[in-house]
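Starting off, we have a lone chain in the form predicted on its own, written out as structure tokens.
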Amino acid sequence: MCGIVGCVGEKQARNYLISGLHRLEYRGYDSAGIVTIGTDNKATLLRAKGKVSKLEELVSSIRRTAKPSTDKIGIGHTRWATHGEPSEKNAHPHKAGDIYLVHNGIIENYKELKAEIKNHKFITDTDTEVLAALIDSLYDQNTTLADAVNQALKLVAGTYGIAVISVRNPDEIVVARSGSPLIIGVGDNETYIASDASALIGFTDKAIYLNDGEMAICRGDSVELRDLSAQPISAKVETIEIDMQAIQKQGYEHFLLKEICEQPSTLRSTLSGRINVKDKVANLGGLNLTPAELRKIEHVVIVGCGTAYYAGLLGMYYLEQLVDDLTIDVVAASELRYRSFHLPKDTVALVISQSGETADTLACLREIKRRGIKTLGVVNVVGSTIAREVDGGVYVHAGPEISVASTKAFTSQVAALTIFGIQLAQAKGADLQSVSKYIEELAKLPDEIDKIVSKDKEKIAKIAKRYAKYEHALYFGRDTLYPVAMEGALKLKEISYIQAEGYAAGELKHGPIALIDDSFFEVALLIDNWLFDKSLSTLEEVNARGGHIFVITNSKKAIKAEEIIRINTKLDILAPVLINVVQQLFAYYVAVARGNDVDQPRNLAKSVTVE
């Protein structure tokens, strides 16, 4: 969601800005822009609605027609509209007097601030222009750029990650954050700014992760950190662990297909060193909980949004199966943060987020911590805000997810939650026999996924073409397949734009079955277990009403449906994860058949850092 880049130093700034914005395209955006200041102390502002490629065309045009000038400082932005429609006018950077500013987040009191600013003619519909004008109003001959930014931020309510430059001070970028991530890349006589580490790869592998309430004065040869009271802060330089290969397509048509097919290897990374099949033990290093503290846990609350929420729901089923004396709540972070909720004593919170920056999830984390509850993160992005603020937890090591629709993170999140359940069960005295099946299936799971992504893609693609013409879909499953049905429906609607809903199979007769007609198709999820016959009964009810059913199952038994994908696997407990991989491929091929932008679906953003 929105992307910020910046550069100051000895190199041509535009080269980094355009490269960085291309790297951040996956986050979701509707317009893009950059501003640079040349050696002649003149600013060049370029903005465009649509893709970064349109902005790049403007840059090329400027280079062909303008007099040569070395732009050694600049900032850029990809915008995901919050205030004001997507347009060139509303695109960042915004200008006010001598100030140019890019901003991620929302300024909640912008109307009140706007009413107090008298010496600026507003031309956009954005809250960001108000912040730029506020800084400009405070930036006089006796005030430094950093002090003007500092004073302005003390008047602001809301969330922000900002980068600010001025033609009056063309040697520094001032950045600050509160609730929206910013990273400072440290190079040789070059300092880079980015809202995501992927924009820094290939330019530097050293970074300073800005914390909430911090600002920095960035020059080519130095970075000075302060808090909002203008007190100096020591900068901690960390190593970025992403490599260039991880953020490239490597021959795949889309990042989404690459990331689906990466799941055998990324899951192995999640499991590595955490399960021991021979000794039948599981251990998540980093929980920062002693065996005695694990034994005391009586309640678990799992918090997430979107795919992370559905991973939490599936994890709940496994935790319930593994630990008898445990109550579990799985909650959508966007709802929990405003509820008058109660957490009983001996509660642990599991906070799930691929990016580690999800705004609602982060807000819940902070409220739960304020209540004195132990928090554990299940996070993919190293160095992210949630990863730094939880009391303990686990990185899932799924690697960068570039496509907006999350796939490999879901699989690794479910695996991590299952390992947590095993570890908790063992701490509470579970015998080896009761947990060994879970450990054995986790160990086999990567190879089982590999069989699907290497052998079944063509068959799934053929079936997907049959259903790409529909505009509505119902997904349904029982028990552990209920959250998988909801996740499958989410994937389909995200990238194909088919209106899709996931239901517990037993709930169809309580309302959704009324929808079934020739404008719908149905995706039925079946596992050959003790609930198979009940699931088959639901299938018959849909068939009796003229349904168009696509079945995904591990059963070899006779099933009446238009299309069937049978997964040949010996897995039982974790078979829902395999079914989900088939769903991911199905959604992908449906979206491709409909001609959609699979990696950057409309209206969506990868990292949701605003409400």
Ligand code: F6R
Contents of the next structure:
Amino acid sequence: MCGIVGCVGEKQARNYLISGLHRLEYRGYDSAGIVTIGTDNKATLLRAKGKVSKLEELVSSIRRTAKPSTDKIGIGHTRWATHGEPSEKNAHPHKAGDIYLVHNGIIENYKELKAEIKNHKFITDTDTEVLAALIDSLYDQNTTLADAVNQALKLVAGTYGIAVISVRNPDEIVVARSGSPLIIGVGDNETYIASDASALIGFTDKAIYLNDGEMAICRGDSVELRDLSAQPISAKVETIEIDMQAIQKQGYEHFLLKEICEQPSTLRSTLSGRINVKDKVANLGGLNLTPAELRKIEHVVIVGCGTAYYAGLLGMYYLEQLVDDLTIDVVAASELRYRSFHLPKDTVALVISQSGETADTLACLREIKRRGIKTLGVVNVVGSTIAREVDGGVYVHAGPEISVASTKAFTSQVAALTIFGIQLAQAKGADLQSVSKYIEELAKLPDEIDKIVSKDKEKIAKIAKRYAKYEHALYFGRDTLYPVAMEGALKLKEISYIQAEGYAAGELKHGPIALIDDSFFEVALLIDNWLFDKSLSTLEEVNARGGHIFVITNSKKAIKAEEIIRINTKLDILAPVLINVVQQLFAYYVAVARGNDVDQPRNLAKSVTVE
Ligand code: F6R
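Would you mind giving the form predicted in complex with the ligand, to go alongside the form predicted on its own above?
Shown next: the complete complex, the earlier chain at its head.
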């Protein structure tokens, strides 16, 4: 949530700042800004409401009129508003005296701090301006910029990732983090700052990931790491393994469509080296659990938010089918963190997150760890905070997910959970035969998804046009299709803004069926299994009340509905994942038909690093 960039060294800082902000725009897009200090030691602050392209226009117009000066240092920000409406005034960087500051996170005690600061005239509604003013008030002749930042942070309650520069010290960017990611890119006589590694691609592949409670003084040719009591820390330089292709649209109209369509290959990466069809075994290497420890697991708690939570719910069904004597809870992280929950001793927690930075999920992870429970991550972004704080786990290797709505991560998360279930079942003595069908279906899943994304797009787009005019939708499914229905409704609402609800099919008659009228359409999910006839009865009940039903199914049997997509697949257990891919495409085409900004839907941002 929000993106931070910074650059100090020999090259034109602005080029990196604008390029980096474009890459980070998916983290927030209601305003953007940069400040640079030139070789003349003058600061230029540019901010614009709206997307980074607006800021870029401003930068170009200044370039045309101003005398050229090399920007040796600069910081920038793309914002997702928390305190204060989206406006140019509230956009970062914020200025106080000689200080310029960009900030991700929330300063919780900003009102108390503001009341104490006397020498600054506040002009914005933001918590960030208070932090800038606080640092400025501590930045006197006897203090270095780093010391002033350090002292200010000791007074702050809340979360932050910050980058600070000053015209009085124009060769250093001071950065710090607590709860909001910050990465330092190490280049040749050039040091970069980013809140997300994708901004660094093409500039450097060497990075230092800052931990909570750490700060750094970044110069063009050096990086000095400290903790908040000013003790030096040695820096670990890691290699970023993301290639440029992965963060480009590659000919697709939107990142969302690209990410839906690349699922065959991203899923192959998830599965690679982890399942063996011939030997009927599955193994996630990074769990850090011995077979004896695996055998002892009696309870699993799964936490995540949004799509990750729904992936966890679907994973629960597979874990239950695979492992006898296992109890499972799946809880939305935003709920669990404040509950007085109790976990039995032999519990393992699975923490699911695409970004690895979601504030609620991270808070749950820390609380669960504090109780002495072993935590395993199911994470996509390599090096992210959750990935670094769990006791073990698995990277799903779905590659960068740029579009705000999560799609390919869901598929990979469900696959990883299924592999975990197989591994757990085998550790507990399940015979090879009982798990072999799961392994075979996992192995076939990428090709089965490929059939949908390469053959069914046009048909789905046509159906989507028919339903794009509605304002309400009800998704329903039974058993494994219940979480899939909720995920389908989430995808539709977040990118098309159609009010959509996902429901357990068997629950419709307990209330929601009252909603059905001509202003609604329904998406009915059915698999040809032992529950098919029951699902069909629910569908008939909706038909009988004049429903406008769109069915997604793998069945060839007769079904009465306005529109049907029949998936041609032999998969049975994992057919819900295929049904979800159809739903993803459906939501995409509905949003396109409604003329929406599919990759950056209103009010949202990728990676929710605030509560
Ligand atoms: C939905 C979506 C969100 C995320 C949720 C968790 O399309 O993108 O619901 O799934 O914010 O994010 P991660 O997985 O990064 O923890």
